[in-house]
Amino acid sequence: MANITPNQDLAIKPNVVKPKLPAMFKVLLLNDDYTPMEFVIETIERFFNKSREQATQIMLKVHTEGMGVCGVYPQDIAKTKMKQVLMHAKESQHPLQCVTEPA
């Protein structure tokens, strides 16, 4: 058996495992010439918890630039929000499109 003296440091440094942050995804609304602006604003307020003013700004960006970011979320949440928006638009008979892309 090996002789161990009290001043020897036998402590093993624990590996510090930092949890890996999930990949983030942008949820984007795409412009079309048929969906009413008011519907887009209400959709942004409802599904992305934005104020009326924030939703209006996003809608204007969609209208003038062709797309606008409604939020940035982990992939599963982004996909869920996209599906909710698409289902809501379809139920309301609007062609509003929503997509996700890596942030």
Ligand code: TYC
Contents of the next structure:
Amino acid sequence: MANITPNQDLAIKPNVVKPKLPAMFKVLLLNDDYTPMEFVIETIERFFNKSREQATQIMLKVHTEGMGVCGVYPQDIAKTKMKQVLMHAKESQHPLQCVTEPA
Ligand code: TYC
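The form predicted alone done, now the form predicted in complex with this ligand:
Up next: the whole complex, starting with the chain shown before.
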């Protein structure tokens, strides 16, 4: 006798396209005692496309709270921005630190 039990594995699935959103990462700046505030503001403006006012607010948050988010991006873009900031700081001989973490 043939097995006529409905078989889930053989069920025809509707061909629905469900695009996955990329994993998002925060890019954070860390405070230190030596990097000039003006350098931090210019760095945020340049690499995170922020206005002078936005960049100043982020810098002050990092300065008072120890760290702050400059932006949230897909992982590869977040890592690239972090590396750009670190290279820019190193070239200017400032100890500014930048990290990424899952959003
Ligand atoms: N704390 C620094 C100072 O007083 C300024 C600063 C802000 C440094 C943010 C790093 O990510 C930073 N000059």
